[in-house]
Structure formats: C-alpha cells, structure tokens
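As structure tokens, one chain now follows by itself in the form predicted alone.
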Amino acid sequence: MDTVINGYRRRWWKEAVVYQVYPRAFYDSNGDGIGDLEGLRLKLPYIKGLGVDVIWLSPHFDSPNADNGYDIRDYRKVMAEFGTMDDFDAVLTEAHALGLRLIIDLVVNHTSDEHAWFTESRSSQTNEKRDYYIWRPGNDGPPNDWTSIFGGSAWTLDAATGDYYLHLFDPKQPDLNWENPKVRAQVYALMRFWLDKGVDGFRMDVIPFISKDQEFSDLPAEHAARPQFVYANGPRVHEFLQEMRSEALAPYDTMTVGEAFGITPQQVPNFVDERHGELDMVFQFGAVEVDRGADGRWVPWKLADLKAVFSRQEKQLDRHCWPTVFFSNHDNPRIVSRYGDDGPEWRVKSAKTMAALLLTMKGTPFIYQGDELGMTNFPFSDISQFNDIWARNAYRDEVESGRYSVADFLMNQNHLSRDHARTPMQWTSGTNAGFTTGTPWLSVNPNYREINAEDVGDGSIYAWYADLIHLRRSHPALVYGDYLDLMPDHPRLFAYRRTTEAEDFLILLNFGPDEQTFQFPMNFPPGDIVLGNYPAPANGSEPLRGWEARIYRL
C-alpha cells in the first residue's frame, strides 16, 4: 500500500534533489577543451557531497551539434567528443554506486538531419522512411507561415525532391512524424535500450511539440511573436504519452519530467495528473519569464509577479500532481545575476538566498551546475564571443536586419542568453578555472579566480546548498507541506509557511540590501531559527538584514 503524506502518495523522485550536468562545460578530462564523461565520472564525489539524489545528464549522444546536443545523429550512440559508451557505463554504475540514480535526455520532437532516418527521408519521395518526418508541398512558397523557435521560417525547401520539411527549431533539427506508428515504436524501443542499461528516467525536450494539428493552419495573430503556444498541446499528445507510458515505460521505477514550453499553467494537470499515466512532472517557465515581455526580450521584474508564480502553481495542481522547482538551466541564465546582486558586496547572500527559496519551496528541486558556486553571468561584449544558435540567430534577426542597435542586442543578452550557463566550470582559480588544460570551447568567465569550487567549506554557498538539502530530507513538511504565501504584495519580503499536521514551516527570504521587518501576527510565535544564512539574531523578531535567508521551525 502507498504511503501517504499530506494527502500526496509518497515517490522517491518528489523527494529527490536534482543536479543538472550540461558535460560539454562540466570537467575536461583529456584536454581537448571540452567536457566529458570522464570528467564527469571523476566529479561524482564533488555532486555527491551537495546530497543530492539524482544527476541530470543533458545530451550526450552522438551530434553534429548545431545546437549543441539537442540534434541527434544517433541515439545509440555516444558523442565522440564526450567520450565512448564504456565511459557512459561507467558514469551510471559508479554514480549508483555512490547511491545517485542518473536521468538523460529524450529529444525525440526531432532530429537532426545527418540521422540516418532522415537522410534516407529526403532521398526521395516514395522512400520508406519518407514518412517519418513531416514533408508538405509547397504553394509558391513554405506550406503555412509557422516559424522556427530560433528565427526564419519554420520550413525549408529540399531541392531535390521539391518538398518542404518541417523544423520547429532549426533547420538542422528536423521534426520527426508522431503520426506515424513506426516513428513511435523506435522512439520506444530506443528508451528501453537505456532503461536497460539501468538509467533512472528521461527529462524529455519540448515533448508538448510532438502532436501537430495536421491542418496546418497558419499562425493566430496573437501568437506570431510566441508560436509555442499554437505548437504545443496538439490534438494527439496525451494519447501519445499514454501509449510512451504503457509500451516504453510501464516495467520500470522511472522519474519524468518533461520540458512544458508552450504550455499555459492552466493545462499542466493534464501532462502531470498521476491518474492519467503520462509524465511524473514538467517544467513550467513563470519563474523564468517573470522577466520576459510580450516579444520575449528582456524587461525589469517585480518579487510579486515571482511570488505569484508559486500561488498559482498551489492553486491549480491538487494532491494527484506535483511540480518542479528550478531558476536556472542550460537554457537560463545564472541565478544570482538574475534574481539576486552579483556584486561583490552581495553574491554569496544573495545565491544563498535564492538557494532558500529554491530548496523550501514545494515541488522536485532542480540545481543547476556551478549555482551552487554562485556562478555568474559572462560579460558579453561581441558578437563574436556567444556559441548558441539562438543569440546568433537573433543578431541576424535583430542587428543586421536595422531593428535593433548592437548596444540593445548585447543589453538584452546579457540578461538572457543561454551561454552564460554554458560557459565552463569553474573548479579552480587556476589556468581556465581548472577546467581543461587545453583551450576551452567557450571562454571561461573572468571571474573564476575569485569563484570557484576551492571554496566549498564552511560559511560557502556549496556549503549552504548542502545544509538546505539535509533540512529538506529530514522533515517531510519542506517536501510535502503546503504553501501560503503571507504577503503577495510586499515588494522586497518573501514570506511563506509549508505545513502539515505535524510541522511547520516559516520563511523569510529579504530580496535587496536594506533591512525588512517581519511583523509576527498575535499568536504567532517566532519559533526557533533551524537555519539562517547569517549568524542567529539575539532575538528571532529582529528585522531581516540585506539579502537574509532564515528558516524558523513554528
């Protein structure tokens, strides 16, 4: 019989902490410049000390790397730059040794376009493989007007054959046809290959995009500026998961999370409702556009519109779904150039801060690597110096097209772009922050001899992470409490309790450098301070000081 907290059946993955390893800047073992599966293998203990449960491994099969990754050649196969297959092994059977279970990706909205799968589709019209990616004719030009998440159309023309293919991402990426049953029955059979292999689940990218709408239609005008949403949720999905549910992943213990873009909050029970066999969790993006305008780009953000994010998470997901927490990926810029002050005077309290609220808050927390460092954003300054798609993409779209000035482009970069997670660890303040011993295949952020993994003992913000996570594993209400946010409103106090019946929780997380007060209500004891990221206050009322983190056990 399950057991029961708190109205929520128990499961090892809601319970997890999760560390995400992008291994392209994670440990450079041979000095090629880029990281690798030994390099992975040898930081094992540096992941296991945080006492988290799970690694997250992002792409590491076989690419050509238009997006780093995220295109697959082969998903049988290991990238050569990351090493062999009897790395990989060795990765997953000492890192459950160590008692850390591992979770990879799953890209299979599209591949890319040196798989065999499609270089066999685009070879001619009547092929057999012809239908498993998705060909339109065309009339005088593309089939409709969708276009690519990363710019342009979302449609290219093959010459030889005089159709087009569809690529939601680029054209590299073509998306593969989840209405053809063979499509899903390799996509199947390649999960089993890893499950196999003894891998813990998948976090599965942009796994919403699978179902198109066969008609085709053309974009809503609402949505031209942020077509996910008429991408995402097609008429087939849930039916699709069923079935990945039911043939690939039924026999094993498995944890999924899929990548939601494109979903409203309002849609997400349907992916996560344990009743419904689809996905464990997903990734929902409030937190992380709580800074993005209407056109994507980068505007100033208020703690309200963050605080309301979790409110409304609490509201619309009941005791048969469960949520992710996380601020940053490979995908999002560090958390303490984004939410905190990464100055100086502020970082370490300010990331400590952010690490409060990341592991307090309900839902499977998601550490991002180098956060635990207070890693923090590069400063950009060419265009020249960015490796991601997207940003390049977008000097094209926006610089050299007359719509935006170098300085703005650079401006809202700097808030935003993917490669400030992606540039290369930072475990020493030696020569490129001891990452590799060759040249690295993104520029080390300049900062490293001041930040880096030599600092890891007491008072550190690896430190800190550790101490959250041991709290949060010893007392079920961090876990499985629920949440009330006590003032929405307040422009720089967070404050939230997480209770059951048999504990709880207050929190006050100070978000600027000038005190705040917390005003007790009547009967409202203060309780003991369980843990703070300054030395205890003489008295547990006091007001909070500049970016204070303190957890009071009622």
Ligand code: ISL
Given for the second form:
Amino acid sequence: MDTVINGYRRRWWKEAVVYQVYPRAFYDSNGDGIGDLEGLRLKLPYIKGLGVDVIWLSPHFDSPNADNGYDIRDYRKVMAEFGTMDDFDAVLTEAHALGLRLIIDLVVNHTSDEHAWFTESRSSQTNEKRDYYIWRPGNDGPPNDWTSIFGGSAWTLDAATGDYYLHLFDPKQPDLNWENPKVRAQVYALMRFWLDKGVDGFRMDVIPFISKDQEFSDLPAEHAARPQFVYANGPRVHEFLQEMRSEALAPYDTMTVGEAFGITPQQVPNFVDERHGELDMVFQFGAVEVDRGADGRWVPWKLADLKAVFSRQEKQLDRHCWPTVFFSNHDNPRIVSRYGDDGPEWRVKSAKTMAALLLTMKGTPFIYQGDELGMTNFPFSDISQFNDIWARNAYRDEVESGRYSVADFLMNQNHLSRDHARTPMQWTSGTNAGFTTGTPWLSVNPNYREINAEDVGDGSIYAWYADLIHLRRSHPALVYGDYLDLMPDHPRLFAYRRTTEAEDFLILLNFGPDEQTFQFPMNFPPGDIVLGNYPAPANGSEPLRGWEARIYRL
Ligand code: ISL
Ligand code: CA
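Can you return the structure of this protein in the form predicted together with the named molecule rather than the form predicted alone?
Now the full complex is given, and it begins with the chain already shown.
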C-alpha cells in the first residue's frame, strides 16, 4: 500500500468520514425524554449503514447541563441521564466490533462551576486549588473589559473571597488556569484515562483559548464585537499542545481535531503542521460564517463567499497539513435550511447537493446527525421554545436591553439558533418521531411525519450519503486530490476538479432551482457521470437541472 498519495502521507483519519452524535438528542432508550448511551448503542447499525468510519460523541460526562454537557462536573463519570460507565463501555466495544472508531469531546478550557476543583478553589484565597482557576481582585468592577462569548462580562465576582473569576463562556463555566502545571497534569491524566479505555481520540472544545495572555489588557476596539480573536492563540498555546502530545497522546494511535475558534486561516498551519506534533486537524469557521456579519448576526450569504473558503484553504495548507470539512454541528442551523432549500419541492435535491459538496471536498468530512435525513430548522416563534444558553442570554442582551425587537431576535435565531441542530432525531413517523416514549426535552420538529429515518432506501438522502461515502472511499483523488475551483465567481454553479496523477474528477453542483450550463472547454470533454442526483442525462454536457449534483470521472 502506498504510504504517500499526491504528496500527502496516508493516515486513517485523513481517509475517514466522521459522524457527530449529540447524545441528548439522538435516541432515548428508557422513556425519560433524554437521549442516552444505550440509545446510541441501539442505533450503531444505522450509523454503520452510512459507511462512516468514526463517531464523534459530544460530551457524555457528568454535568449540571448549563451548556448541555460543555460544562463538566466530573471527567471520569458518565452523565447520569445518559447511563453508566458500563453503558459507555458497551458503546465503545460494539462500535469497535462494527469497525467504527469513537472519539470523545475534550472540554478542558473550562469546567463546570460545580466541579470539585472549583468548589475548593472558590472556598478561600489560600487553598491548594485556588490557582486551578483564574482569580483577580476587582478595581471597582471587573479586572478588565473582557466579555463572555455568551454575552455580559467574562468576570464574575465571587462573594466568598471578594475576587473575580474568569469565564470566557457562561459564569457556570469557569476557565481553568493552564499556567498551573498541576492543572495540565490533571488534564493529561484524564485523557489517558479515556485512551486506556480504548477511545480513538478527541475533538477538543475551544482549544485555542487555553493559554491566556497574562497581561489581561482590555479588548482592542477592533475586536470588541468578536473577542474570540483576542482570547485565542495565547502565548503558550503551542507549548501546551506539544506537551499534551508527548504527555498524553503519543503512545496511542489517535485522531485529534481542535475547534479553531478565534484562529485566523493564517494561524492554522501552526496548529496542524504534522512536523510540530500538535493537532491532526482543526475546524475552521469559514464555511459556517458566510451568513454572519461583523457583529455575528445573520446576513444573507453568497455562493462565491462559500467557494472562497475552500480555495483559501487549498492555498494556505500545504502537504504537511490536513483540512476538515463541515457545514453544520450542534452549534449551527441545519445544512438544508441554511445553504439549500428546505421547501417541499427542493429539500431532497438540495440536501443531496450539499452532501455532494461535503463528501467530494478535500479534508476529513464531518456529518452531523440528522443531516443524512435532510432534517430542517425548527420554526421558532417564541423565546420559551429555546433551551440553548446562548439563545437565552442573547434574549437578555438583545431584547431586554431594548437594542432589538422580539421580531428581530426571532429572525436572527430562526436563521442561526443552535437549537435547530438539537431537536430530537426523527426516527419514525410515529409519536415524538420515535425518539422517545416520554416527553422529549426539546420539541420535535413538526415535520417529522414527512422527514424521518423510515425512508433510507433507494433514492433517499441517507442512501445518497452512503453512495457518496462509498465513491470517496473507492477513489484516492476524492480524498488526496488537488482541489481547483473552475468558476470562483459564478453565483449559482459550483464547479471544481479533484485530481491526482492517476485520477481526475469534475464535480458540478447547481445551487438553485434554475437550469445552469457548464461550458466544457474543447480539451476537456465530459467524461462519465459516476454519480448524480437525477437520472443520467442523455449527454453529459446537457445543462444542470434545479439543484442537480453531478460527479464526472474524466
Ligand atoms: O455556538 C456559538 C455561538 O453561536 C459559538 O460561538 C461557540 O460558542 C463556539 O464555537 C465554541 O463552541 C464550543 O464551546 C462552547 C459550547 O457551548 C459549544 O457547544 C462548543 O461547541 C463552550 O464550551
Ligand atoms: Ca433516556
């Protein structure tokens, strides 16, 4: 077997397709309305049926759920609502038996304020754990003007000692002090605990935030609206990640993917260059930010901006770096509602077109649960329908402050809410979409009678994902091939090539209901269409029909 293809060193995680499970919303096995690990175990064959290689499991640890598990109380315990450690072990064993690897979510920029470390830390100024977190005296107010990503000050005054602690997210998510070597040793130990159980790696939550500039200066004006660009990439972040590699990861065959929140495209290679021994890959935010304005609120998006993300990535990452591709996750709206057309006429076609983009692009693709069914955004009409801490805090900051009307708030959330992705998986057309026999913790999308996993046969979106994954697996050019955008400015047609010396693919995607013609150059006759979401046209150079996706082998 070649060890290098098109200049890239072969790695299993470069060739893998990942499926993200948000356990709370996946499948409830015991009728309490909350998805759980036994539910995941029961649905492993469904995941395997897509042909994916890896499952990324969102946090399954003990947590008071201020942020649905992204606030961890005990890193070595399973969330009681999700089951027991035995349930976790059963998921891991069965996943491995099916040939699926499992990576888990490492949330170590912060803990829950209910973690024992924090309870002890806040109890006095002199206790042994005081320095596990970031405490500063106030001066007639917070130590500086940093704001939380979820709104409000990033500092909370703690009555017990009269000091402030730092939380770049919610007050219930205090930031760990990575300057303290004992904190780092604790993190590496908990990583080894899970690696020794057999997990295959980690997705690392807001990992660029772990090193803080110890000056704690006020925010520069140009970053006030998006402070993540100040919080990320601190002075010691690369030192810490290299230490994490040598102290925890090195002896194991893992895959790591960091959430590069606040990292610019120029900074990415420093995190993922394989010669540095830090992360294997990161999630960049380009493809989920084309519809966010400078203030983070929704703006209409353009296809040319989405295309530019991938051309930039191809230029900025050399053969020592490896990209990821994703269009959704538990923090984002549904793909088909955001970039496709979720109305009855085009939902299936446009969901397939987006899937073709995801699975023929260079980089390890991440599928988010439910996208393989073409699940859509939820029609929110009232603040009471939101569970998400970000939405609830935004309501306080935007509406209760009088800056925006309720209608503006709902407009923005209907485009961007994180809860769109968190409504329960739609398994059947029966009660509660077959997700639970009890009362679901978050409302099921009312369209579950039409959109559900009862239909995964020929012609379904699920079957199309499986076909694309199979095609990707069969052709190295779809993994390692060069990427070239043939029409960067065209507003509707996305046309690109994926090529190695041995293979040449042309992908044509029509992002809209109107016909589009691709002018095949003379020296470039249409080859065979190897996969398409319409019956094959009589002639490969015929115009593309509404939301048509065609993959040609030249
Ligand atoms: O979701 C967001 C706002 O819509 C992002 O700004 C998000 O906060 C950012 O990507 C960091 O996300 C990660 O850490 C958060 C957690 O709430 C997210 O679910 C997680 O993906 C804090 O742990
Ligand atoms: Ca349950």
